[in-house]
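Single chain ahead, by itself, as structure tokens, in the form predicted alone.
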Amino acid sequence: MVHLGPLRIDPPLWLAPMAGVTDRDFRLLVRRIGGVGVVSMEFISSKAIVQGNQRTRELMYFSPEERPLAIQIYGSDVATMREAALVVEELGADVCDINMGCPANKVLKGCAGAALMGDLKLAESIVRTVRDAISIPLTVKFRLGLDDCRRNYLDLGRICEANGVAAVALHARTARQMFTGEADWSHLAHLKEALSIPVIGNGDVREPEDALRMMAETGCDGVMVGRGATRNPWIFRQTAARMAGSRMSEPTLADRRDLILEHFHMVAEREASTFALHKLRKFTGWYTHGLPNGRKLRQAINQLPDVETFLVTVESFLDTLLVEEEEAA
């Protein structure tokens, strides 16, 4: 369990913020299978909040079935993060987050995201004056540091802590490094051992025996699972029974085919036909990796006009592997 100020997460698992991906139907889907302590929105620009930009305001949207729920912001100039954190609050989120570890290029060039580790004095300056502006616990993600040369992660925690940050996320890699290589455990230690706040973990969860590996080895305080989660949204379920020391359970077939088509009947209500078709091409190679066939649906689904005929092609792959099981058993 942690304390983020009043707030008690129970279990201390975190959906990770993630572009395009947790989105509020794919934070329910996780939510309502259980074992997850906070979900996170996809991170979103300060400026286009405070610009109030329609599509950035409609992402923002989430259902109090979600709660508790954390909203990342981005941006290098302070007043704006300054308001963006005031609209966070406004709108009802649970925790305010700020992306200090976001490695995309377009982040970077803006001085926004892992930019951020390379200007200690703005990351405080942000820090501070987000915190004086709301009184929602605040949270902060970040990385080892801009490259191997530049590992200044126990830094940057130090400055959060001092200006009154609930907790802090560490992801153990350098931003040169993107997702590639392994991602260094090692260093969730050494800032376990800088900080009295709690730290969150991040990088290289992909199983539930990772998560524990993870506490163990580290003695983080809690996990952040980001890509692990899109090929199994169980692990949260699966990470808290094995924590409270129940049996785990691995999802039938049957559960996978009823949750893949329980998201994509939501992104097909919710999306416009374009921007759903991506979308439900990117969850179909997620969602069927390691499928008997799985990678004959993914070739297939490439050629396909339309969500119409994408929904029923997916739910005959499924109902078919379902009927072999049967006759298999």
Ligand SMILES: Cc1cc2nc3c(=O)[nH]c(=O)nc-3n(C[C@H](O)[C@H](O)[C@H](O)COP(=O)(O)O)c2cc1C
Second form
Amino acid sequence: MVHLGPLRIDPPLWLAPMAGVTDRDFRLLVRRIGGVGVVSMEFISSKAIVQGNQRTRELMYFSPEERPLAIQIYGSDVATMREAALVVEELGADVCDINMGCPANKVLKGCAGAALMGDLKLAESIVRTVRDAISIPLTVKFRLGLDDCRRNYLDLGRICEANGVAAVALHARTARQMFTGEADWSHLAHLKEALSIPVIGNGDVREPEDALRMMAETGCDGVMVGRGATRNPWIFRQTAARMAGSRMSEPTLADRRDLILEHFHMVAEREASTFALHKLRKFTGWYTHGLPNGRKLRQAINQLPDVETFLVTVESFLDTLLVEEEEAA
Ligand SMILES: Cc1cc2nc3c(=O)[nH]c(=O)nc-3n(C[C@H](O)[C@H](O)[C@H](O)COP(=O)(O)O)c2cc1C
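Please move on to the form predicted in complex with the ligand, as the form predicted alone is already shown.
Next comes the full complex, and the chain you just saw is listed first.
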């Protein structure tokens, strides 16, 4: 269990913020499966929040069922970050998270995200100002540093601790690495040694065993899972079961079918059609990994013209798999 101020996070498992992925539907799905401690919203521009951008406000909508929920903001202007954090608090988020790890050029150019690791004075000013402004727990997510020569995560971690941050999450790669190579978990152990606030480990947890191994090897207090959850949204429930010493169950084909269809119907109902199609294709790619004939389906969906045809195709593919499974049994 991890304490974020008055908030008890149990099990200490985080759904990582992922732009274009951890939207309301996906967060709800993961929450309904169970085992997750905190679900994170994708990062939101502090500037867009403060300007009252309509699309941004829609992105920030969440339902009480998702709680505890963290809203992550990014930006480099201290006053704007403060205003945005106040909006996050006002909306009723349980946790405000600051992104200091995004390596995307669009974000770096605005000197936000991981660029803040290159300007620790500014990073500190943002953390202190936001911390002073809000009363909900504040967390900060960052990487090892900008590149191998500038690994300053220990300094940033100390700054966070000294300024009242409730916990830090470390993605154990540099910004330059983007998503290449392997996350180097040894740094999680170093950060854990250096700090007394909770350290949430992140990077390359693909299986429940990875989460347990990360905690055992590094001593980190919690684990954050990103991409692993897109292929296996059951990973939190499975990990929580393993942490509690119980048996871990694998989702059946019927479970997978129900989850995929539930998710896809949510997307189809909420999103405009071209956007929905894009999202459905993306998730089909992840969800069907390892399923018999999954590749065939992934190829077929590229040609599908609209959401209705898409849903019918995926449903009949999954139903056929279920029938084949029953016949084989
Ligand atoms: C599609 C995608 C979008 C992401 N968006 C965000 C984001 O909005 N904020 C953030 O802090 N990290 C973001 N990340 C990074 C993840 O939160 C996480 O740190 C990274 O994927 C490593 O964890 P994993 O190996 O469990 O995926 C994103 C990653 C992916 C793959």
